[in-house]
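Only one chain is given next, in structure tokens, and it is the form predicted alone.
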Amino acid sequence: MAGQDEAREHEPWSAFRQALLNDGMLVATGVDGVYGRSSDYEAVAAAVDRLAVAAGGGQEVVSLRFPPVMPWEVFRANGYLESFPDQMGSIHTFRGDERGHAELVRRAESDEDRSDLLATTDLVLCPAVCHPLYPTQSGSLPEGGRLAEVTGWCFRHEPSRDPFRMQAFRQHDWVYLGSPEGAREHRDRWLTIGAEVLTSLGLPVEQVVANDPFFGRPGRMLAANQRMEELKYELVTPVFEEGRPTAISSSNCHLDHFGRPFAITTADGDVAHTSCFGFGIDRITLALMDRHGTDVLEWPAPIRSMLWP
């Protein structure tokens, strides 16, 4: 255990990670990937939260905001169980008696295993803000589609003490549903504009064709189809000293993938494509402090005035 710990300590991350905590941007809680946040660190995000509101000004939407669940069913049904079954996060709850509270009890003072008196719930978390939008637009689309946006928190089960992994974060997404050609569009169209909204802030970004971490070998033939078929790119900037590229937004064309289970359907009756490009707040947050420090009173006044007009 000591040896991993003094490796952790060289890895690029732990220099970072550490002046976040001793700064107190970040509040560690004990398991890794989950944070208290300060304020300081919060009046960041929401900047960054606003400034990827604002670059979408002057076009008609449709502002949505969901919890961090969302129901097992919608779950189900967008395939995510499919693709992704290590990140996913199902809500559990106790249902038995007074025996069996009891035995729950003892079993959590003794740290012993407690999951087979824990029933499933009909809720799991929420692992992309645009996955509850979708079964809310059931039906024909207006004509040219529809744009959307949504921002909340997600949750991907991947314990990581790098704190450009976290396990809880949040997205703020600009999604379209509507035509094959208007999906590409709109992915394209926003990969130019979080490009800009990006480098005002002082950060160097590069466009790179991406895949999802699908599971297993059926995930790998997946992933390899998405590279081929540039269905997802992501925006990546240089962290830490060795410059490790590092993604803070991505954009995705989901052909049919949402269209199909949600009966989602354009104005001609064709299924409905979508595509969405996502702010990572938490990650360009953290990007801007690795970048500019951690004190924001010492950060460049034109990074400042574009955070804070």
Contents of the next structure:
2 protein chains.
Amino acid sequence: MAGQDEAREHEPWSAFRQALLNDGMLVATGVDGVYGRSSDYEAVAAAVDRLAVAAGGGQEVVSLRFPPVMPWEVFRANGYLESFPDQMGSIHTFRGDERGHAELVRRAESDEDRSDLLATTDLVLCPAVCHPLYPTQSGSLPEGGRLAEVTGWCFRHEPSRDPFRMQAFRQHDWVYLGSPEGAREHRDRWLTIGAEVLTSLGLPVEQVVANDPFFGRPGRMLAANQRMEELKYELVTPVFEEGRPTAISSSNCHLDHFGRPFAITTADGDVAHTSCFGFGIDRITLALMDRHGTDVLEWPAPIRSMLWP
Amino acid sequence: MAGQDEAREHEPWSAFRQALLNDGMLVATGVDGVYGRSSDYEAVAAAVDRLAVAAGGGQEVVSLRFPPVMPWEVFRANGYLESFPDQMGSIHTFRGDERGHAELVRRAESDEDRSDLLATTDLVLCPAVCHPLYPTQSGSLPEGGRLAEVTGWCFRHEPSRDPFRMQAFRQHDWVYLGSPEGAREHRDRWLTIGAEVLTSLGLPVEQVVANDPFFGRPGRMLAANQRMEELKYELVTPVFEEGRPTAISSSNCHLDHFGRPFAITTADGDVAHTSCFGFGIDRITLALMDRHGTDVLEWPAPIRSMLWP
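Given the form predicted alone above, what does the protein look like in the form predicted together with a further copy of the same chain?
The next block holds the full complex; its first chain is the one shown before.
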């Protein structure tokens, strides 16, 4: 039945999705936007990730890895709850007794709502890979600020059958913490570096002003303001037959959005500004497959030798 | 204040935990059992993961990677909800309007219960790395069964300050799907291979019969049965000054527990049996640090050359 549904789809991404599934690059799990990945897919993703690291040129940086879950308290303090509640993955568990458990199992079997039997924990899924970093950087930064790189799994609750819109995906972020000028410079520098990396992989990119999908009416104003101040840029590449511009990397100037709640200060004692540039590891992997095909062995030699020198 | 709490701790793991945090191997996040990892820690974890792959000796296998979230339906169908409800990470999100959102933000700020404002999704955190594999293997297996390897993030809601008991951690599993005899042979073979890998890293291990922490009174019977039938073995290594036996790898014979709900059959048309052997990537990394210290450069040369040949 899923096959029939898919055959009926005539979205711009339908053929690409079908090729990824048919060729076993992605494996459907039954939930839109959540896939298993083949070893070929992962080999590309790992190679892209290595390029994302190498692009830093071996600078001394803070290098940290966080699990896919992070404290609710960080989520609340950094404003994500206010701006993107509909994208959250709040982690709940069962704290009841055997009787409650029997009722939970019964409801699961009859597909009745179970939410009131499950209690919140102090965790959420990490929505952006740099978020868990900031609370660990509280205190005074060195002169000139600090550079950090983080990578890991992100979650956004936005089910879609478009392979480019996954619910669970990986980012590799280069983050700066320091002065307002330093944050802008970092953003500009990494937009250039990122474009070079992507172009070297045969992915033409354009730099465009963008906004995040803020929630509700106040969110529309926040989004407009973000665009007006040019706080967010995306590197977009054309995908599918019609060349739909699709973001595969992005940069954000956060101003003091993270510095303030987590008490990060510059060497001069000012509230730190931060900015980040993120390589969208899964999106870049997908864009490569859209452009060069799902048979990695058939990719152009220059692309292969960039990925696997 | 956290520092004072920690100074007061006199648990067997207190000194080890403090060393990991002081030396920056792990970074506290404010939630017990959820840590950031340093690049040194990750270098060891990645090396252990490579050894877990290499231990397969280059056999033709199904190799898949799944994200940290998996379908609720898989969780329900494979019996985890019945057996381990208190360990689940059920993923909820906000589906309300702006008014509900304002109330959610208010409750978050005043630290009131928010669970009734959040709705279930069709996802849970993956509790064991092999679970998302089985539903993708529905249908008839080849003669002799099938071998698969999977790795990724697992979640179990069991907050603890013992570093060996993380809520979010990585496993690397070798899975067999096929006949009952094949499943036992796989288990036995991999207990031997696993012990060799761990011993080569300077970790003495002992093979012990074990059980999973099944929930409630019926769970006690399930656990007793699991031990009696010797379905679960752990490879334990002594850690801390007192040499507490700590599982760093384990194997499970699942009988037809996964074959039945996911309609996996042998070439002969019988319901498939499955078994798995899992390297506990984070636990092995921690055991190495407990035994050889937190300064990776000072580890014995033979251990270093095993990890980084």
